[in-house]
Amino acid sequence: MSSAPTSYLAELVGVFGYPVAENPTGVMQEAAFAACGLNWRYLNIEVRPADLPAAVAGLRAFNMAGINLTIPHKVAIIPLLDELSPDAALMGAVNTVVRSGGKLTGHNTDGKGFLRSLREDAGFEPAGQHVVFLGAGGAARAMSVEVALAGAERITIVNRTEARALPLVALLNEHTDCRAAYVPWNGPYAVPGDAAVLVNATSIGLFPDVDAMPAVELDSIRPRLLVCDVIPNPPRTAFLQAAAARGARTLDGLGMLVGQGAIAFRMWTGVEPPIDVMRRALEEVFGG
């Protein structure tokens, strides 16, 4: 007679968002749990803004190991948590919560995922470099802060409105050692010759609008430039294809998505994430 398993209890994590049905994070996390032999489940949980306090109470009541946050909850979650990591406090946004000893701690892994992808997928070290971000939203905020903390010398924020860009520039100048500046995005942007990295931190080119590209003077993209796109679907955006055609190196959004997910996986489980498994799972979804 075979012995029964020690426990049928699964550890629960997931994502709070609205809408959240198309969020693919669970695909890579479930693949990683299976590869590591972990009895964990990742749930997409649709939470309307008014219901977020009740959802966090439910997280505590269910003894969930943690949760991811996506639109529109990354800022609203903050007063419902027990503490923030220093980087999340600096960014003013949380995308990952970890429960430990009954306390909920908010982190932001978006920028760290991008930094991991820069270093490990592209072999690029941002220290001492000039990095240009197209856009000034949540993605640009998280990535630029991490790049600045990693030692970037200069950061340029290119955005259509200064109302969103100037607070980010001020944050970078006041709380990091890099020099940040704002450039209005009133027409096709010419990439400066001293820039080492150009990052599309907008949603331009996201499925289904796959032919759209950010307004950039393509002739200013040169072979030594590293061009990055945060968009995971499709992985090879029209913008990356155009940059590659001009000899630039490229880095797709899957690397950032996998990177931030891998960091959350390690925070929750204490186990080293199987990054190759996670990326393959997403490639099957997105056709990367």
Ligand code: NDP
Second form
Amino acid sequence: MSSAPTSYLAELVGVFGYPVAENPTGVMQEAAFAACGLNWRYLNIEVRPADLPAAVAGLRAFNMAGINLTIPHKVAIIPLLDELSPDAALMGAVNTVVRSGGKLTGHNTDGKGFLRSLREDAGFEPAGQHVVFLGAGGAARAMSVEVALAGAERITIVNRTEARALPLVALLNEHTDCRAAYVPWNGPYAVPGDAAVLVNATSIGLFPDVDAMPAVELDSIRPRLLVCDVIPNPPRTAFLQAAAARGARTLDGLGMLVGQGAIAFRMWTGVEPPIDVMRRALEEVFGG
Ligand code: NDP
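Moving on from the form predicted on its own, kindly provide the form predicted together with this ligand as a structure.
The next block holds the full complex; its first chain is the one shown before.
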């Protein structure tokens, strides 16, 4: 007689979003669970905005280990949680919830994933550096806060809409030690000579608009600049290709996506994430 498994009970995590069908995070998390021999499941769960409180009650009732949040729930989830990590409180947005001892704690791993990718994939330490972000939305907010907390000396936020950029600049100046400034984006942006990193934190270049590029004076991209893109699909954006053609080093958005997923995996399971397995699983999705 073959020996039966001791438990058929799977641990549950997933993502609440609307829409959520095309979110590929589960592909990398499921690959990581399989590689680590964990009986865990990651579910894409469609939750309409009005149903978020009921969904969180369901999460508690199902004894789920946690959840990711995507559009439009990253801010709306906050009053439904028991506590927030300090950086999620500073950003005012949560993308990962961890359930521990019956308590739901909100974290934000987007910026941490970027920081991990910056340090481990590009070998770059942002402390003491000038970092320029194109964009001031949720991704720019999470990344700039983490880069500031990591000791960046200056942060420049380049954005079309002043009303979105100014509160972010104020938050960075008031709550971190970096000096932040806003530059209106109303024509091709010339990257300042002292900038070490330029990050496209806008949605420009995301599939299917793969030929679109953020307005940057390509002549201002120098070989010692590190040019990063948040766009995970396609990983090799037209912007990164243009920067590489100018001799700059580049870092793609897949590293950030894997990084934030790896941090969530470790928070939920307590197991060291198999990062290479996670990246390969996403490369198969995006053809990276
Ligand atoms: P938001 O909608 O919060 O912000 C979008 C930003 O892009 C705004 O600053 C907006 O400017 C700017 N923008 C959009 N279109 C244009 C344009 N045509 N010209 C100039 N500026 C433009 O989105 P998020 O910050 O949440 O996401 C941005 C991108 O980051 C998405 O493509 C997402 O897929 C990606 N992302 C990647 C992650 C990863 O792990 N790799 C993680 C999270 C996000 P304005 O304020 O003027 O409207």
